[in-house]
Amino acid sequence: MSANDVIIHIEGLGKTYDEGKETEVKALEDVNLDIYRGEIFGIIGLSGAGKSTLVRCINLLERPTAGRVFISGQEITGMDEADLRLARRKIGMIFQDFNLLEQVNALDNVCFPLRISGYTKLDAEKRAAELLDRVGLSGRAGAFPSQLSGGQKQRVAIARALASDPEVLLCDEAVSALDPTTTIQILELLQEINRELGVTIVMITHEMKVIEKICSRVAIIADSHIVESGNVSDVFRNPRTDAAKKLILPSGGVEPFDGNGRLLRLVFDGTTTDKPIVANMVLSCGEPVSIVAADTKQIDGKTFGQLIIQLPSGTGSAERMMAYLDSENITYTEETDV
């Protein structure tokens, strides 16, 4: 990718909140990020990491206290309010709680930004109807938000966000309030929009399953900083930071087996998941292992796996097994805390 392919460039971004009495809270500090045109990019972090502040600084709903944000080569942090309003038309946004107008129906919710942009009532309604059809709600134009399910409300919100033909769609925890089946449907809709309209999508989430499902690249935010970024498959295979490991690696409810054996975390990169690696290793080395935890994920159509095993404590057993894994080109790390 070249600099011309970058649609969002974030440079030295910082956001500090003044809590009064000489108390300051740094929500973001020295954030640097490039997001490419036409991709689905994920930003993931635990609660309080700064991810929602970051997405609101991208379109300047929050004014950063340091740094610059560029959209399609234009620095929006230096714009006055009039120019910023025009720039924001190319940046759509959807939220966890939908933010629909409860007193009007689905059609009028989508019409609202169109009328503000100068569309006539007739043209706005025609465009809104087209957008509702695109998100699968052509038969619900007259329904009020109270008559819609959570997934239908989010579809209306997506249609409304697309009303201004945005280049970028910011999704702030857009599926966190939805059930698993509806979440998949909304994520598939966003993939379709990205594929057919070429809209760049930025997914803000605390759920790794969202990143795995639709994102090509990801940035992990922790303690107000971007601590790791890269292709989703690369970050999954080899998380380098504690923050990444907490989000990616299977750990909840895992208790190590009793004994003195060492723990290894095996990572399968999507090309070896169909091989009986552990069984062959046991047969080759002549000693059993204990499986402590296992996890699989689908990323870019490939199955990736993580497996934690406890090696036997016999003299030389662990070394023989690790040598076998090396011979099979299996990525592994030794774990001291599972």
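Residue numbers count along the first chain shown, from 1. Between two forms, the rigid core is defined as the largest C-alpha subset superposing within 1.5 Å. Keep in mind that this is a model prediction, so the values were computed, not measured. Compared with the form predicted together with the partner chain:
- Once the rigid core is overlaid between these two forms, residue 314 counts among the residues whose Cα shifts by 2 Å or more.
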Given for the second form:
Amino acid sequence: MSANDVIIHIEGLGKTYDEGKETEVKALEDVNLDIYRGEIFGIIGLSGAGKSTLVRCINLLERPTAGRVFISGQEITGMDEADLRLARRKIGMIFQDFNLLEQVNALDNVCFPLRISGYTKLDAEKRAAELLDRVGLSGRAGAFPSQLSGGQKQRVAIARALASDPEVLLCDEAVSALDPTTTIQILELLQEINRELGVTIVMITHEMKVIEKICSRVAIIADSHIVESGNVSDVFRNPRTDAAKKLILPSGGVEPFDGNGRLLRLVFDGTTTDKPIVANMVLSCGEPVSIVAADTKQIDGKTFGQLIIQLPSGTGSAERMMAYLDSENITYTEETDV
Amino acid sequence: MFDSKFLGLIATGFLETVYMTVSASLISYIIGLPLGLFLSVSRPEGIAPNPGLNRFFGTVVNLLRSVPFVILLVAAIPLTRFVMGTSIGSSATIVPLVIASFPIVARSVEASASSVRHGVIEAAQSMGATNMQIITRVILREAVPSLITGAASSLITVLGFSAMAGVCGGGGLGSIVINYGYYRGETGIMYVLIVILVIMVQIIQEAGARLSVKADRNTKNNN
Ligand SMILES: Nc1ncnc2c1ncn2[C@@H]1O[C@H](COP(=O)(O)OP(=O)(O)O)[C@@H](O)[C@H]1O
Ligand SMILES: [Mg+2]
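Given the form predicted alone above, I would also like to look at the protein as it appears in the form predicted together with the partner chain.
In what comes next, the whole complex appears, and the chain from above leads the way.
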């Protein structure tokens, strides 16, 4: 993956629903994004932030009201219907509620994209069977969606999305309807597909754990704007915006115990988590701190820990503690308005 | 009263009723199925919104539906004569039956088609399906159980209309009721015919319900 091999290029993208009417909603505004070939790119945001609108503007299920979208160098926003249909075959999509045909079995669901692109019934069924095998459902070809679990349904949907050999797989909250164990299994399947087939994956989610688990880069979307983007570990280590902090902090915002003490957010990576930093700091400064929140995460195979502490409000003590952290090379940021 | 002449009369009436109901329903579906699909896809939230044509056909359908069948039966006589050469008999009755039934069929098909989950249609769009492919491979497939239920109730409506057509020389069981039960006051015959009609309706209803359940794969206890 070279840095200039952009597969999805989004430029000045905007979407306003019901433009000019009373019900007008600006769902996206001036979104600029480059997604690289072969990566798993996460887009995270709270409900209503505009995530679904953004991902649906990539394959034009939703027509943007401003800006342009390019896929593999081709401007998809400028295509006529016929070209758009061809382009869509190279962009798979999976959804939160699977959207399988309920009246046909798993095999015929996977056959659907093949049949509409001209495969004979026999060829389609052969390929569909291979795809079901690929997603670990070889025994369930004849099952109807109502007879499958959520995870199995999403596997059928993934097989269906892969049928036309897409370059890109768009996932809109693809694991949000699944229990934690199934979520992990589906995420691992997606990761495997990304690695083995080289399919670029765009993951839309409202859950940080999804991003941590499989994404290399992430964009944070809040109030119709991309407010922050970068490598997952960088954004995690140093979230700059309120929106990013809200999503990354263990329990959303935290409240200081009393109004005076300053809040520090400490981030440890795999190299420092072994040392009892806080204990040492308390011992060396001779004053207690309150732990407001604590959490550890696995990102890119490395363990990250984060801790939010409230410093004592006495004169000079906060400064002494920060000096201690500096001397230990611990990354920290002062939280003013968590 | 149950002599062979009478049985013959009932058998003929029954066959005429079946003939009228089935032919009128078939023709109504030939018109109403595409029309209903069009009404569904041309809605503002459909896959091919077309407010102008949607309103036009919607209005035609509503107007036809708001004319009571007995009135339509009489009003259609010139047209029936023009098309069939006569306005009497079971074949001629098919004309007003179709005029009254295709709008009902169209609305019923529209409702079935519109009940297909939008997400499934979007998934098809995301795979590059054309609107025609969506209609034939998504909407018509997913709506099958509901279309069957709709067909059963349309068939029952047409059956009812066909009996009413007896008033105007339409043939079938309705004519027998009018001629024997009403004009000659043979109430015994009338009750027999009522029982036959009720049984026919029950059979259609029951068959429709069973077929629909059997066709529906979206239920856990299937296969
Ligand atoms: N079809 C639509 N018509 C009008 N408003 C919409 C439509 N879809 C989404 N919106 C609005 O756009 C905003 C962003 O929605 P969405 O993209 O679905 O957010 P998310 O997926 O992040 O929850 C919300 O305010 C939502 O109400
Ligand atoms: Mg959404």
